[in-house]
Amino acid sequence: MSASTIEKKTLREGAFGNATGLSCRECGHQIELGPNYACPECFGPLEIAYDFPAVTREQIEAGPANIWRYKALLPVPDDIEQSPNTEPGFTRLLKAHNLGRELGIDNLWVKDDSTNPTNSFKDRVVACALSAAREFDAKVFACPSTGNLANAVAAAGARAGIKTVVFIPSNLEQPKQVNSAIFTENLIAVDGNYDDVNKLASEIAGEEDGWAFVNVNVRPYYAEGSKTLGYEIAEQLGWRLPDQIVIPVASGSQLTKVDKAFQELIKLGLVEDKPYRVFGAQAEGCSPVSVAYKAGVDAIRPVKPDTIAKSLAIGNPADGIYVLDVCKRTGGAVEDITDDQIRDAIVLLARTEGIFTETAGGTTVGVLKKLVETGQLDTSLETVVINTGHGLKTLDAVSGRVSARATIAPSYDAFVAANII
């Protein structure tokens, strides 16, 4: 969807709520709201700028039990609930007594986003992107994806009645392919990794009118959806910020937007201003941000992904340098673990808290464990770890690790002979 196409259309008043424009994250240059993602002055990334009104806790708490309770803080119209969407968000925040005891953390919570409509946090960002696509009169709702985003875009498009096209690496886990193809007939597998798929999507976005690629030409709106994770965590903790939070890093947008949410809540007086530490989690087979952090450099060197955590397999993360900024500013860190450690962490979370996470969540829990073991995380402080998706999407990752304990005859004698307990 070219900017020139949109310039011919007058956006309706209040189409983007309290958003005032697009601001460059590098040079600060501002432009009008539109389907743009790169600064015309320095080519830096653009993000949404706002003029927030006074917002109270009571106003938010009176809203719906989904992300639209925070609509005053998002680039969406006041009547957003009237537009068909998947209504994601306000997922459970669970006190992880058993996992905390296992890891030696006194006060641990799991923010479980696997209960969203398509079983991952991507429903949040897609809902915001869909609102923007509607306002821009998009004819096609599309994305390049490592799986979860494709699921969310395909489902949201079906709900909204808009044509969808989703592009994925051809070696993506089969359950994620099925979870997209069930919602759209236009699932396109591309021979290559995610960075190849993303490059193709960028080319299409630049050539085809009427296409809204959620994480390309409407990326600034899409990215704001991740803020709702931060808002919810603070509200569910009784309107306070956690002392520490561990977040998976793919493009890095989720981590930076959770931090943005915390900063906005502080500025609005909705939570007390206090120090908090942000930690990023990557898989060793795709850890360009972790490598840069440990080397003490600000530049991210792209890598070719080789990990079971395919939803985190972005070798050239768009927000990588901003992840470094946030983690350094807050006194956190970026860490990585092996594929075997990811598998072990998936089983650990399931058997301590009854939560079946996909490989991204296994990465985050595994990194949490490593942070404790290496002394980087203070086990006496209140800590939140984010689970971004459901384990049914990545069954192959642990299918060789778990199985039936025994196969026995249907008799009591066979049960006793098996010595199960």
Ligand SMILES: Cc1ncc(COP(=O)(O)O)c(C=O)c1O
Contents of the next structure:
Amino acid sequence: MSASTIEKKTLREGAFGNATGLSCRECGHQIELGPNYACPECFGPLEIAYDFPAVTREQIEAGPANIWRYKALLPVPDDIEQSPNTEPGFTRLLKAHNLGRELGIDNLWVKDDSTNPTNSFKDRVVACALSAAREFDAKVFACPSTGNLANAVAAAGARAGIKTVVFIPSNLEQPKQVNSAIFTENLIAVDGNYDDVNKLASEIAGEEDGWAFVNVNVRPYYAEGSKTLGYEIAEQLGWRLPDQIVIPVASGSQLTKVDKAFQELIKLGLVEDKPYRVFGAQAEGCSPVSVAYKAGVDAIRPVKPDTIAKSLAIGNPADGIYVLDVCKRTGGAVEDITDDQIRDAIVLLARTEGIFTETAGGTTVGVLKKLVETGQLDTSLETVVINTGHGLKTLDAVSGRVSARATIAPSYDAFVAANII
Ligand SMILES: Cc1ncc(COP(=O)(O)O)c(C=O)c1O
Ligand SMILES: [Zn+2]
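Same protein, the form predicted together with the named molecule this time rather than the form predicted on its own?
Expanding to the full complex; the earlier chain stays at the top.
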């Protein structure tokens, strides 16, 4: 289970930058870098361990306006900019005056990751996974996906000239399907939910030679890409951590890696050590982590997803227990909202800040609102909410809510008669 069929015998010197090995998140057992994802001792998930050199703010600021400005903190070679990839990251951090006023939050920011190359934060993780897949000489670049990941893998593979195969649940939104199929001829729709697709991917990864499934057998490398969201937020705030942050949860990887990024910045002396609270956002129709949080239990009970937030529809989240750890340790929480509240929040963000988010972002903004209403979030503290994907990919979610106010004849009289102003 822990070894994969893309094993490469000798790795290039410096292939993974300052990464030193793979470390088990459960028992701490360390193994050498390779295409492995499960601990040989206890089957716990592996993550990248590093020996970071001294890194200065100035070195980072002198880097490119994409995630590679943080390459010293990622498992990538020093010459990563030379290999073709989609160059995601360094997306805008917008002060959300209007939304803040609406929700009664004094100091609110939106980290808008919908402007990445394929319009979601997944381009970040895929860029790191692609680097690893190259170093392991993978022949096929693949993923099971709730939609956005497939878009990012298909685009990155096209640009890198590597064969891609992406697997999705067959009931996925049409725009997300087209956004993959435009980049690859190998979009495979599976009759089942994401958890079925994920299981199939694990089986293929174990049986077929040369397949790099970004979020399965190269998951430790992939997951590190989400740290760049945390680095960017801190840098864009003027090398300061926010007091509170709200992050959507599907597998839970992103949330745990933003926390890892904040911890690393503190250890490296790049930001001042201070308390911060991490909040997780789920849709009620797929809320295994929030249910566990509210019940005060440590185990996640898998669910069958039923929500419009299809990108977050993972019923058996791999990093769910670690999300609970982070949210509890930092004094945050995990909360969920209904599909109607998700739709309302998509419209709210659009009307207040001019940002069109997908259902995952609707979930995050809607949970932010609920956290305020239930007194779980301190409205006097600096708060960041992450918008992880673009609304054009989930148009159907709000097409019943917003439409032309009137259809009129092309005449001034018709305009007046319509009583628009
Ligand atoms: C738009 C969007 N936001 C958030 C997530 C959640 O990511 P994670 O699986 O790292 O929790 C996903 C996952 O597919 C996504 O597509
Ligand atoms: Zn272990």
